[in-house]
Each structure stands twice: as structure tokens, then as C-alpha cells.
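Have a look below at one chain only, the form predicted alone, in C-alpha cells format.
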Amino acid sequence: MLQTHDVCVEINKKKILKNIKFDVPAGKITALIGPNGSGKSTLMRAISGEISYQGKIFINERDINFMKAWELAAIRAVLPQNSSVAFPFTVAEVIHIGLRNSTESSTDHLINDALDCVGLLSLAKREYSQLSGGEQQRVQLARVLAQVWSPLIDGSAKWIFLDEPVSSLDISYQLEVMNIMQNYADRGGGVLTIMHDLNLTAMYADNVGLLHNGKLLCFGTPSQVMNDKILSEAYSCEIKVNKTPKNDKIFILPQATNT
């Protein structure tokens, strides 16, 4: 289990965020959503170690302030939401940056796992710095997986921790990635994403979180949070929440308003 205790973060004497409260399941995908603003890359970047923060933060009941570097990178792998490669890297090379920071064996093999399961094997020679923007964010999330490729370590979770992991995908890899995140939940990894896309969300999340101005309105299902006055209070803007006839799953349309 993920569990953030009054977690409050001030940068340069401006509180970001205040007081988050939540325990977050393995097994599970949940998903942080919020306009922008709102603090939920900030929150990311507390919950993988990399910022300073006040409160607690647990990882399979450790708290990572008493964990070292290599011991956070064996059992969590992060996608930020921009990576960039200064070097002429090729594509399996950005993998192996993954492998070295991991428990798993540095294999071949592995590193051709993780881009076969993005969909970019046949690119695995290529020089990252040619790829597409979308392709490179595939290759990224390769890399994620590779470090933390066995979803369980002597039956504990590892995490993924994905900031807006399809934003630059269309919808077929958008469906794709997600589908990824799903696997790899349904196998005992935890899964913690941040989200713009809502009816993504609502499709494939287990819970959800909704920021605003650095606080958590609130957490849980997707049918719990994502409702019409909570979205568009928190977005500023008239939002419908549907149901589809069949199965009641949940989509979201903004309105729109004659000026």
C-alpha cells in the first residue's frame, strides 16, 4: 500500500500543496486528476522521493524518508512528464538506464520484453533522439517497466508512477498504455497516474483523487468523485457527467456556452 499522512509541500515560502490524506491500494490503478495548477506533479514528485515535503509518505508501510536511493528504485520506477536525453542514445540504451536501477536481471531479453510490450521492438537500434515525440514518451514508459518489470517482490508490490503517461499518444496508444497500466495492476503492481483526460479516468481507473488549489477535494471510485458539481467546481466550468445505457459506465462532456 501507497500512504500519504498530512502531506504538505511549500516551495519558495508558497505552500503547494496542504495536508494530503489518502492510502492507496496495490493492485489498483488510481489516478490523480485536477486542473492545471492544482499540485498534482508536485504531489508526484513527493511521493517518489524527489522533493522535500512535510507529513509522511509509506511504501509498503516504509517510509521513504528512511530509504535510500537504490532501495526506492527497486520497488518504484517514474515516468515524469517530460524526460529528455542528452546524449545519442539508442533506444535500447534509454532501457538499460532503467535496468541499472533495478532488481531485475539486466538481460537482453528484457530490455526487448519491455519494448515489445510498448509496441517499438523493431526501433530498439534507433537513435532516441529521431523518434517521434509520442514514441519517445513509449520508449520512456518501456524504460519505466523494465525497472520494475516483475510486478511483486517477495510478495510485495513494486509501483509505477506515471505523470500524464499519454498525453502526446493518439487514441490507439492512449489505449494501449492504459491497457498496460491495467496488466500490470491485475498482476499486484500498484499504479499511481496522473490524468488529464477524464473519460481515461473514468474507463480504467479503480480511484480517484481531484486536486484543487493544492488540496484534495476529495478520493474514491471514479462514481464517487466524478460527478457534475464536483468536476465543475474544481474546473471552472459547466461539466455533464453520463452514464452509458448498457452498462452504466461513466463518461464526462463539457458544455459548451454561447458567447
Ligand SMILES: Nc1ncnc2c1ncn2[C@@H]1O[C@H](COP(=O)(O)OP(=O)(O)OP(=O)(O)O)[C@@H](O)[C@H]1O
Second form
Amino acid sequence: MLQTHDVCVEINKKKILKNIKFDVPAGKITALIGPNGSGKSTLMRAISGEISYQGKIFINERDINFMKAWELAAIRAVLPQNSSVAFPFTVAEVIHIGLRNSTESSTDHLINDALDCVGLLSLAKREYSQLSGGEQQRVQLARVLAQVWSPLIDGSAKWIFLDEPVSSLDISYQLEVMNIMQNYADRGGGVLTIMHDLNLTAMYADNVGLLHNGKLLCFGTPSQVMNDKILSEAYSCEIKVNKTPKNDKIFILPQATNT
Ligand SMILES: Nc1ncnc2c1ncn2[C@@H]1O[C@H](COP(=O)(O)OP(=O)(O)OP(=O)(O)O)[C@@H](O)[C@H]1O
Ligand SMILES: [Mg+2]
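Please give the other form, namely the form predicted in complex with the ligand, since only the form predicted alone has been shown so far.
Once more the chain from above appears, this time first in line as the rest of the complex follows.
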């Protein structure tokens, strides 16, 4: 379980997050959605232990403020919204960086497995900076997966925190990455992912948290959170939530404003 209790973040005297409180279960996909600037990345950075905050954050019932960096690295891996690599590292080296504190015996094996998982094993020796945007994003996901490869540690969940993991991907790789998340959750791991694609969110997420102006507007299942009124108000545009006739699955259409 990942829990936040009244988490507030203030940067330069501006309140970026206001009293965020939710419980995120392991073994499920939880998506954070919300408009640009609503505080999603800031919340993920707080939960990852990267910025200071008021309130409490617990991962597997441990207060992250009292965990050492290597303890955090053993149970959670983070895909930031933007990842830059300053040196001419190869793809394999980029993933190796995430394994500095790994307790796994064979890191080479792990790197290969993680690259295979995202379909990029053949690029292991290529220079990272020469890859396409989508390939780089999948390498970064492989780095995250390699760090917390087995989703359980002594019966407790490990966690992947992903900030817009499909933003640079074509539709086929979007589905592949969502399936990787699903698989990690099905094996007991915790998945918290920031999403802008509301249809993929409705399709894959077990729980959705909607942020707006630094506040958590609602948290629940996709059908609880994703309705016309809530989404249209949060995103300040007309959004229509539909259901498929056959299996009642939600799909979302924005309404064009110029017709
Ligand atoms: N270090 C900072 N200094 C000043 N303002 C910041 C800082 N970090 C974030 N903010 C502000 O906090 C707000 C929330 O930013 P955040 O990056 O969390 O939004 P987001 O929901 O992830 O948006 P997006 O969908 O565009 O990625 C924004 O208004 C942003 O400008
Ligand atoms: Mg963001």
C-alpha cells in the first residue's frame, strides 16, 4: 500500500499541492490524471522522495522520510517526465546506472531481460542519444523495470512510478507499455502512472486520481471518476464519456468547439 496523508508542497511560497490524501493499493494500476500544471509530477516527485513536503507518505507502511536512499531504491523505481542523459552512454549503460544498488546477482542478465521486455534488446550497444524519442522512452522504462525487476520483496510490493510513460509512443507501443504495467501489477507490484490519454486510462486503470489546481478532486474507479461533468469541469472543455454497447467499457470523446 502507498498512502499519502495531507501532503502539501509549497515552492517559492506558492502552494503547488494542497492536502493530498489517498491510498493506492499494490497489485493494481493507479493513474493520476489532470490538466497541465495541476500538480501530477510534483505529487509523483514527493511520493518518490525527491522533494520535500508537509504531511506523511508511507510506502508499505514505512514513512519514506525515514528511509535511506538505498532503501527507497530497492523498493521503488521512478520514470520522470523528462529524462536526459548527458554523456554518450550506450543503451545498456543507461540501464546499468539504475542498478548501482541492485542486489541481483547478474546485472547483465537483468539488463537483457529488461530490454527484451520493451522490445529493444537489439539496441543494447547503440548510443542512447542517437535513438528516437519513443525508443529513448522505452529504454527509460527498461531502466525502471530492471531496478525493481521482481515485483515482490519478502512478500511486500515493489513499486513503479511512471510520469507519462506513453507520451512519445505510437499506438501499438502504448498498448505494449500498458500491458507491461498490467503484468507488473498482476504479479503483485504497485503501479502509479501519470496519464494524459483518458481512453488508455479508462481501459487499464483500476483506480484514477484526478488532480486540479493542486487538489485531488476525486479518487476512485474509472467509472466513478470519469463522467462528463467531472472531466469537462476539470479540463475546462466539453468532454463526452460514452460506453460501448457490448461490454459497458468507457471511452471518451472531446467535443470539437468549432462546429
Ligand atoms: N520548481 C518549481 N518552481 C516553481 N514552480 C513549480 C516548480 N515545480 C512545479 N511548479 C509549478 O507547479 C505546478 C504543477 O506543476 P507539475 O509539473 O506538477 O504539473 P503537472 O500536472 O505534472 O503538469 P503537466 O501535465 O504539464 O506535466 C505548475 O504550475 C508548475 O509551474
Ligand atoms: Mg507533469
